[in-house]
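Below you'll find only one chain, the form predicted on its own, shown as structure tokens.
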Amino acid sequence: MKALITGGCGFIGSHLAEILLTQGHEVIIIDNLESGRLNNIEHLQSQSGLTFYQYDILDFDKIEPCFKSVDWVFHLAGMADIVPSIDDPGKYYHCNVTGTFNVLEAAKNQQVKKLVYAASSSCYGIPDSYPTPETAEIRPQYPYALTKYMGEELVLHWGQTYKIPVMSLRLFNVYGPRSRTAGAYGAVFGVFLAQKFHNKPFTVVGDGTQTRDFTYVTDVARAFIKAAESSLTGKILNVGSDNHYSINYLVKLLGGEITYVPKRPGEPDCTYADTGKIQKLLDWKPEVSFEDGVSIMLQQLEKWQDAPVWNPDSIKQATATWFEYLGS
């Protein structure tokens, strides 16, 4: 197949360039660097099938021309973070709503067989139950949880209307190799990994007994591969770990002191995805455990040795405004 990924510099975007590729697909990556890194493609540039555009998705006129031929299309491109969202939140409209507007806009026209979007878990909120359903209330709670919300509606809408086949992936807290290592204060592989690199203490938020669904990248990526290969269409899907780990057990696995930071609004004390309707629909199940998973990212320790430092005094200062504008 012929494929595109937007965001596919990114994190979880060059693990699935990587999958495709080996799998023999083609493989087009428009990325405007903003966030994705080169480096995380540079080891498959090297291959005939992969091509590289370094553009914007909020520029229709320059990106249209690449979906031409494509048969599916994996939209990663967005913007993550929710400080970030909070305080640009006109920059997140443009790039998750308007920009998954002009990708949906390039798919039909040029009739793409596929369109997997990678939607997010957050926009379930703080949720009455666990694990949680896709047809679980929608609660975002910040605009970046609205905004990739908004993203998925319209590409639903696409689907219904222009009869584009189209797929929304529910991602749940994915971690694994070339996560981001720098930008704003986030997830907390990046935070934990930079402290455990320096011998510095873990900043815990709250008692650390919140639990995340921490989902591996490969596995991930799978996910959206599974998606496209199926009939299906129109559907919205969880992927999860089928499982929930506590912060301090990832902390033991680390291994390393603790310094605790207060607990945040607008953050539930668990991420459990309920993973039954994917495991049925494109019997897909994951295949890395949290405790190999964690292991891997030891090995790979030295890569975070120029990702922030964060301590309490430097997070309480990152996160004002969370607690400003989410605070009761």
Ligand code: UDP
Given for the second form:
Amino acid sequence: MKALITGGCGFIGSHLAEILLTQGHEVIIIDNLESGRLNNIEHLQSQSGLTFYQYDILDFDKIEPCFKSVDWVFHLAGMADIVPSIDDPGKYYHCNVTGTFNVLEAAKNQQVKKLVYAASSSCYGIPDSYPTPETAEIRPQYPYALTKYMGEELVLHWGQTYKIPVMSLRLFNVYGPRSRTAGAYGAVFGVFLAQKFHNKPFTVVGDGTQTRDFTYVTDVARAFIKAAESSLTGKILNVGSDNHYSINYLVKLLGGEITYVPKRPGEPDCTYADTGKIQKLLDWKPEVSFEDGVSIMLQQLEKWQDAPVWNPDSIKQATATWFEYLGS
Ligand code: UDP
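To test you: the structure above is the form predicted on its own. What is the structure of the form predicted in complex with the named molecule?
What follows is the entire complex, opening with the chain shown before.
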């Protein structure tokens, strides 16, 4: 198949590119390299089936020709992180909503066979039940969550109206090699691994009993491929690990001292996907255990040597607007 990955130089996109190439597919990557990194795909550059374009999904005229005779589109380009989305919602709206619109229009014009969207489980906010099914109420807590959800709505609408076969995968706390090491205060693995490398205490939020559905990146990449291969369309599917793990347990596996930072407003005490639907419809199951995934991350600790090392003071500053706008 000829597959196009938007955001293919990012964390999840680069793993997806790698697996698709291994399976013998042709891969076209579009990435503006704002948060993606070329060295995420360096090890794939020698493969004949790979083409890379440094384009922004907001530049429709540039990206549209890349969709010519493409079979599968994987739309992973987008802006992540909570605090910058509160500070600069316009940027998130343009990238995550208008950018998705552009990708859908290009996919429509070129009549692709399947488009799979990387949606976010943050649309559930603080849900009423665990494990959380796809039918749970939509409660975005900040602009990042809202714009990713708006992107999902566009995808489903384009699928319904223009008959593009589409799937939306709601991802839960994805972690693994090549997760981001720079930029805004964000995902816990990047924060903790840099602290571990520099022998600084882990900044545990609240009392650390909160749990997350940590899902290993290659399991997520396989879900994207299963969704593309499937003949189904218009489905929303949770992608999770089938379990949830406390921050205290993560700290125990990583090993090190602890310091505490206050709980942030709007944060759920638990994320835990009900994966019954994806298991049934796509015959997909997570394969990498949390313990194995964490051990793989620990083996690559030196990758976090240049990552920002957060401490309670710098976290307080970095999350000031979060408390200001979302606090009661
Ligand atoms: N977390 C933490 N210390 C940090 C950053 C995050 O204890 O310095 C916790 C946070 O409270 C949450 C979990 O790690 O329970 C995952 O946080 P992340 O920001 O990675 O994802 P999200 O909160 O969006 O699920």
